[in-house]
Amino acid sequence: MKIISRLRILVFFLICSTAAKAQLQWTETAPGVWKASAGTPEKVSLLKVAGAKPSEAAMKQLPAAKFPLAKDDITVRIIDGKTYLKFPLEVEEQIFGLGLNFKTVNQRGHVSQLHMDHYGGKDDGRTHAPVPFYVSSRGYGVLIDAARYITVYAGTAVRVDTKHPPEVIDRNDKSKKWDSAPYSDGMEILVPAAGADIYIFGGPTAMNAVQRYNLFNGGGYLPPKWGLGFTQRVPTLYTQQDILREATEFEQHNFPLDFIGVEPGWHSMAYPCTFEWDGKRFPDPKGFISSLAQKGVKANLWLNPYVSPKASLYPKVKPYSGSHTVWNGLVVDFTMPEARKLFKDHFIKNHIAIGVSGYKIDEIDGYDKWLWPDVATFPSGTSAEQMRQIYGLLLQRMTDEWYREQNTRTYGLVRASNAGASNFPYVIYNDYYSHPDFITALINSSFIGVLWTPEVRASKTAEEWVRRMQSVCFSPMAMLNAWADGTKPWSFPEVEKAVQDVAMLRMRLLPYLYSTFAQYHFEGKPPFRSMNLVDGFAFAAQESGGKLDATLNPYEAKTRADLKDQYMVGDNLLVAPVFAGETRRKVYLPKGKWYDFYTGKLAGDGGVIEVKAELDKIPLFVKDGGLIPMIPARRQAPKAGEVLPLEVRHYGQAPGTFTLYDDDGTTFDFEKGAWSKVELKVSKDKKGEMSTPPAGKPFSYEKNVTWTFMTR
């Protein structure tokens, strides 16, 4: 017995010793990207499910990057079937990313469990895109490629063996330096699996790290031109005649409309779904789609993927479905090719072949009380936890492939996403409805390779209505979601013109927006981006002391203020949304001179400015030398083959350049080289010039450009 006990003790110490000494071996797997495997990574991972191929040629165009961390300071331990990771942090280092957060930007000092869920009002990791990727203000990124509920301690826990222990403060002395969350030099991550692949993305800037991450995942998605127009989602039980009448109303009000969202009533049964047209509300689906097309409008169909017992697909997919239902509908195991094939055949025959332009994929995020539980099983052997983390990726990839096979671009909405999704044609949305938090989420989406859009559903006042409409017109999808309220852009007549003006401004800016999305695809730059990714921006998170309170704040915790209410669209345009009730707002300008978009007047030279909140305008600013290409106002995005007048606005006194991108706007032929890039250039003496478009390639603009010099 003594020998057995000694053997047990020896084995225990060997396990502890091995865990303590584990060293990651880093291999440069793409330009500026290093990979290491901790323990035994699982067969199912986020990047494997997403299936993207790195855009290595584009990654080689980025500045050279060195491994950004001290390798000896990165530790891994495998204990009790779980992986414990630690990465070093420096004193002033800020951390961004770690999922789609709605209230905070700098995540240092936070504890999160990255868990796919409907956002519940807290930045605790439960969100629609719990991407286990973070970006450092020091100019690098880290991805943990595991489809698990990953817990992250972002500089919140102090190890006994830390190299940089915090100062020990006696709180009894009433020292103001005492902090309930003392400084930690560690980023610690717990993966509930016996291994994981880890990727480190070099800089040298935070933007370069984000670019590498997006390009590693195939580059950002380039939407069809119509996808950047305006969309209206109609009430749930609208018939095909109701929808056609609504499209006509948009024409009568001269309001932009490129695609309509058809909500659950198109199904013969919804919650769960049949994916089959209701014969009463939609007696002629093909004719309906054709009639919309004649108005220049496309149809996007709502669905959740749970299969109704009344669906023709039900008996076919039942063998490939999980042990639990959602709303009595089957949860199909889309990791299985047989299941994907059944869905593909049905969707192409009944939807895509008659002209449906895309989908809104709803309710694949949570809540726990109605989604499949973690005790569910799936025929492929994929665990319920893993399925929770990857389901949004599976559906995005599957539907994207259907359209790629048709050589037709799509653009839609989804409620769940994760790492590796940059090149998918989907924008995240949710049922939350805080206007300020919508903007913070838009900012945070730029760190994690996803697109997020605010939306407008309803408002209590005309002021709130126009403010929300202004924000959606400067987001990845300009959307009014009237599924429940039946609202229309002109629901508040007193601000109808202001709403129409900002919608038409978005349409005028399509050359700028489309070129910015091309940057996303070819260069990895997020089209809508945090100020923390902008060169010359020096805003630092500010901490404010907490007031001691016996019940509300017994540890006198400090709060942290982030810049979470302004952002960049592309390289040149700064957007500072205004919220209902505000009469003025502060704007933080990066280094250099910035000019008012509307007047061309100097707004400020770096630093902080305060602007008046005019009801009919969202504050917009252009950097010195910035060029903004625009087209005349129009209701719908340009069609393939159209040739349009082009106005290029120049702001400030500095010379400037802009790369104007174009292709046919609808197919994937651009991936085979069928695209154009021309250089727009303004010299010191304010002379404008456009380079010659390449012969034989799509180019939608007249060669005689109107140059408008906004700053006199």
Ligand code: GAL
Contents of the next structure:
Amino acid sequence: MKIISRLRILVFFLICSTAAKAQLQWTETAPGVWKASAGTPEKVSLLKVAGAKPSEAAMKQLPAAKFPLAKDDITVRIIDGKTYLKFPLEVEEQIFGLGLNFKTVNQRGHVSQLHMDHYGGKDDGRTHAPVPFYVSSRGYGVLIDAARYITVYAGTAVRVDTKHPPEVIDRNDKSKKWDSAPYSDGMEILVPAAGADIYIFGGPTAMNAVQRYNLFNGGGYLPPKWGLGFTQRVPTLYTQQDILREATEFEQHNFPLDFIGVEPGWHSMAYPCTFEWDGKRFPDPKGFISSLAQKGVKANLWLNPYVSPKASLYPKVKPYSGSHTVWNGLVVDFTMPEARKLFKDHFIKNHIAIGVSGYKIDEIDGYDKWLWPDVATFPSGTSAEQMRQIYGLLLQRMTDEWYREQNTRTYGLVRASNAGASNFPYVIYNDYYSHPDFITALINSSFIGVLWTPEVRASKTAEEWVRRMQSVCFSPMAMLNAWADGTKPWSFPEVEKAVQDVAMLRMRLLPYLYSTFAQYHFEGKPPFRSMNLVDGFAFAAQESGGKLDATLNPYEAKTRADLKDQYMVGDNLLVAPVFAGETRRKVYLPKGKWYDFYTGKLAGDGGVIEVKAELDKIPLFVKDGGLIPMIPARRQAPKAGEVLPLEVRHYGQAPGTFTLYDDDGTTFDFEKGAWSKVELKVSKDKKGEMSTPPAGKPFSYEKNVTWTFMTR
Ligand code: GAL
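In place of the form predicted on its own, the structure of the form predicted in complex with the named molecule is requested.
After this comes the whole thing, all chains and molecules, with the earlier chain placed first.
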């Protein structure tokens, strides 16, 4: 016995010491991005599936970055077919990202298992974009490129052999110093696979690390201009006549509308789907799409990808499908080119060729019981777990390619995404419905290269309605999803005007928004950003002592303040949404003077301010010297070739510049240089100037700019 247990101990130490010896070999694979392979990385990975090409030239424009961590402090062990990773963590470091979280921003102190799922109300890693990427407040990022359920201990685990042992304090002393979460000097990560590629993104700032991540993944997607207008999703069983009538109602209410979302009823059978038009509700799909087009409106089609036995695609895709069904439909193995080709032919012929502008790809995230189980198998040999992590990427990439081939940009919705998705034309949404949590998700989307919409569905009161509509108008997709209840923007007449005002304000801001998305594409800066990514703005997360409670808080854990209800749109505009029931709110201003967007009056100089939340306005602030280019209010995004009057607002006293971007708004010609950038500039003596637009490139603004100096 004794000998056996001694032997065991010896083997244990041998494993630990030999495994600990494995050193990662880092190579700079793109400017400021280092890659190392731990163990044997698998054939299927998130980045391999996403397949983006790094925008190296743009990465070279970023400030030079050094390898941000001490290499010796990064350790890897392969034990029992799994990869154990450790990255260093400083005392004051905050950790952002690690999936699309809804309740918390700083992930330090959390344990998450990054697992594709419908968000279930807890930040535990189960979410629509379980991206294994984190950004540190110290200005670097780390990505684990594995399509597996990865567990991350974000500074919760303390090793016996730590170089930085936390102080040991007796809890019996009732010392205030006792901490239920003693300092851990490591991010520890368990990948249930015998290897993974690891990427480290240099800064020097957190924003730079995020930029590098997005640029490494091809740069952010630039939506077509119409994608930034308003969109309404209609009730499931609407007919083509109902939908055309709906578009007319939008005209009558003078409410913006660029595209309409057609929900499951367009399929001849749904859940599982046929992807074929229903002959009764849609007797003339082509005529329907072109009648909508005459009203300047595009159509986006809902689908979940599970193929009905009634679908003409069924017998063809059956050999390329997995062992289990979802809602009686086949789960196609889209890693197989044959399967993709069959879908492509069908979708192009029946939808895209007649003018369908895009898709809403639903129900590929979970919930567990409404998806294939982890015991499912797929003909390519991809495991069910891997398939779960990559399915959203596969569908986004496949559909994006169809539109690229037509040289037409699309913009749609998806419920599952993952690492490598920055350049996909999709916005994430879900069935959850907490307004505050939707804003936190919007903030968190900025760390992980995805877009998120706090979609509006229904509301209990007019107040809630207007508050939700205000925030969705300051998000990547201004959407009302009335699939279940048929709500309209004007469903609450007492706030109809306020709702119309904010939707029109979004339309007026299109030049600003479009330029901000161009920044996402060309510079990698997320269009909707956490305050934690703002230069020089360090939100010091204060801790408040938790109260001892035998059931709720048995270890007297402290709670941490997170900045999770305000964000930036682009470089100049700070948005502070208001939730039903609130009449005032606090706003944290980054350093410098900030001005009220509506009045131009000084709102504060750094620090915390408290603002009154008028019902008809979402609080918006512009930084000193901030320029905001705007066009006159209109119902639809500008079409190619239109030339529009431009108003540029200036706020505060400081001089300012803004790069106004433009292109044809619908094609990919901008990727080949068919774009223009002009410099808008206000000098110290408050004179406005616009540089000359380049000759022969699309530019849709009049040269005579109206300069409005908002601050007197
Ligand atoms: C849900 C989706 C909704 C709506 C509905 C239609 O899964 O999240 O937005 O599209 O399906 O059945």
